[in-house]
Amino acid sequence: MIQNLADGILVGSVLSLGAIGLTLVMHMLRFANFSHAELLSIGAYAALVFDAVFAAILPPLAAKIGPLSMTWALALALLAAIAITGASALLIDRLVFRRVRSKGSELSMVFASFGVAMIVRNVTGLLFGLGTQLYSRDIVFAVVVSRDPLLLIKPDQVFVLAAALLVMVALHLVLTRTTLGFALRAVAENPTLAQVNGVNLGRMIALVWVLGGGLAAIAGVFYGLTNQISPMIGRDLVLPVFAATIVGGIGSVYGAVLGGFIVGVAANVALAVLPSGYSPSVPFLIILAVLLVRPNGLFGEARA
């Protein structure tokens, strides 16, 4: 149980960075964006291809940080990702969205996000194959943290629970206290008025979008480095992060911050009880109990 815990908040720390991206789009642009998953392949296959680019061009690169199976070829290769990623969201945002926006319903966006997210899906499968790949493929032993009860830790996933703690409280701090956090939240709360009061809705929008795929990437990519990359990384996480964005509440950063973590250590736990082809359905159950109990989520406030 203390081992599936800890695994939990593992895989809710990147739950929630892929959250935070799709709660500040649908509630911005009020449409649920079931495409949201697959920039976190998206940035998971960027990263995998630029790490092999790197480390071509510079083999010393190619060494491990520390106890890491990350290398520093991958560390760079990461903030390629987050570029490639944010730019893909505004140019699916310019080429799909914004248009089916202009001319059709909230309705329209839904069925729309669900045609880009096939598209992705198979491109990405085309291009890469079907098959499962790792960045690494060095064995990086656990270390024993206890014996009784018994639990085991990876450096990476150290790593990966850190920075996704650190990520989340500078975007904190960018919201909290800069000029563009200030902005964003009041398109996000009230748009016709922040235009009035000489915000960019347009430029807002885009930066949302930018903001949403760079987030998605850094979860795809600390997702892949703790297991294996595929092309249904998205398929498999669509329904975890909508979880946890219900949970914390439709534009609700902290909302989503804390949804992650409950849907990962909830589906975690879980398998310490139910057989594992079960542990799919905790995120429907979470999302009906919610819906159920508190609609708006535990952060959520109810909109006119």
Second form
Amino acid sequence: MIQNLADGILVGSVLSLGAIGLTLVMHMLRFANFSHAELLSIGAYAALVFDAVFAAILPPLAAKIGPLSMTWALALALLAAIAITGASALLIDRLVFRRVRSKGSELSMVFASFGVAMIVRNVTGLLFGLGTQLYSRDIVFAVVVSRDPLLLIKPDQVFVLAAALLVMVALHLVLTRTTLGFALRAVAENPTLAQVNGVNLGRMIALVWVLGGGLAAIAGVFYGLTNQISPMIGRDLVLPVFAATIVGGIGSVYGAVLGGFIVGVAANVALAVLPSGYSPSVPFLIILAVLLVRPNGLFGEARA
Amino acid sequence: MIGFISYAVFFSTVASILAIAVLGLNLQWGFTGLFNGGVVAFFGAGAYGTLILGGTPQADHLGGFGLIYPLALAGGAAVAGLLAWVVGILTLRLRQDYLAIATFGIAVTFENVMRNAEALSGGAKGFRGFERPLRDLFGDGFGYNLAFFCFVLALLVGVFLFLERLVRSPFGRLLRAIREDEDAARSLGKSPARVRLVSFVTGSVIIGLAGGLYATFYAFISPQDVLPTLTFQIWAMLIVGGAGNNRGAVFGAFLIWGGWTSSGWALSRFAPVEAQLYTGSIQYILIGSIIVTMLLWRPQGLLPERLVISQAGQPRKPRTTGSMT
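Next, report the structure of the form predicted together with its partner chain; the form predicted alone has already been given.
First the chain shown before, then all remaining chains and molecules of the complex.
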């Protein structure tokens, strides 16, 4: 049980990072983006490529950082992946979403996002193969934290959790302390009023995509580091990330963070009760429960 | 020649079954503006429901109620309707994209439960023990397929006529009114939430009927048949054909299913052996591209919705297409 809790918190940190980007996009552009989880996949694969590139150019970079399975090359590749994924998110918006937005309704956007998700997922499969891949083939031994109750934690997991929390704190500071953060929040609250006050709406939308893509890349790499990388990352994570967003309330960054941890912990703790085959259903049950009890999520506000 | 005809019958049967599902979706999306992201859950509920109700008793999973076929088929459709009612009650009063997420979620969950709950559905092995109805009369070969095709075609025509009448009726007008301007409809004393629920459940019953026919045709259903891919295919059929136009829905079903089967055939025939593993991926990319391209290039579909004025108050200029509301 305590092991499930620990694993859940770890998965939760990945979901939180994914959900922050999704909640911002859903709030500002007002559509459920089913292709958001594919950004995690793009990030994970971009890091896989750059990890190999950096390690080949500068072999010393292939050394591990302390007790982690993460290498210096992968740390650099993470930065590259953030850039690539942010750019991809922006590119997809320019190519598809912006055009659909100018033509059709919000629900056409939901459609388009289904199509985009399908294309991205299968192009990834074509480029990198349908099998699973790993950043490091070395086995990293888990540290026994306690024997009774048994609790095993890998150094990678501690690192991922700490790094994810750090990213969230940084995001919090940006949102609450900088002009950029104010502008972003203003646009999310009331696009028209924000524009009256001289906020460039187009630029803010672009910023949301880049931000969401960057966070998704971090989430994707962390997921790949603690699980494995496959073209199905997007398919497997789309529902949990949506669940985290809905639990937190659409538009609330802090809700998304909390929602991610709630969904991660609930899904893992549920494994102690349910047979493991049912774990993909848990996010849906959480969504249903939230819709029944508190339809606007923990921190969301009602909006038509 | 007989091989060709027999294939044509096989193809048309599956395409007609899918066309029924597209018609059901058209009622939800085309006429009411409800985003059903989990078509396959209702399709699957109809399929499993029909087989469980109409099958012979099995040792390892539920089933064997042995109902006569029309009752089993209707029961399957009712199961789909019940599922839709539960989802609809929970989500239709909320933001519209909640319905998209919830229906998407129920599709994932449905497939997951069918794969794992062996006592209910036979698990990953699929559901066996169903006898195709009237097998004694028509045998197993081409004659049976032809007869079954006629049955499916009759149901397709029936559903088509029913929906054509429905959308021209006052209720159909109400659906479009709510789709176009919910507040205006409410100001006239209509209840959008209730009307939406009726439309969502009716559409899902039709989709469930298609699922029941599909399962009957193969006398088998497995979790492999209820993957989210089917949702995309049915969506693509409606968007290409033209949402809000029943003719377009049927046309799109035949067109996309033709494109899907022929691209699968062409890839398996002409693609190099080492690429065979990826034919599925290529087909999915094609479907995704079709959806995105249509939305960008012709969002109204190949056969767009024709705006009808049920009762023009004032005489208008002849042959104009007026606005909807």
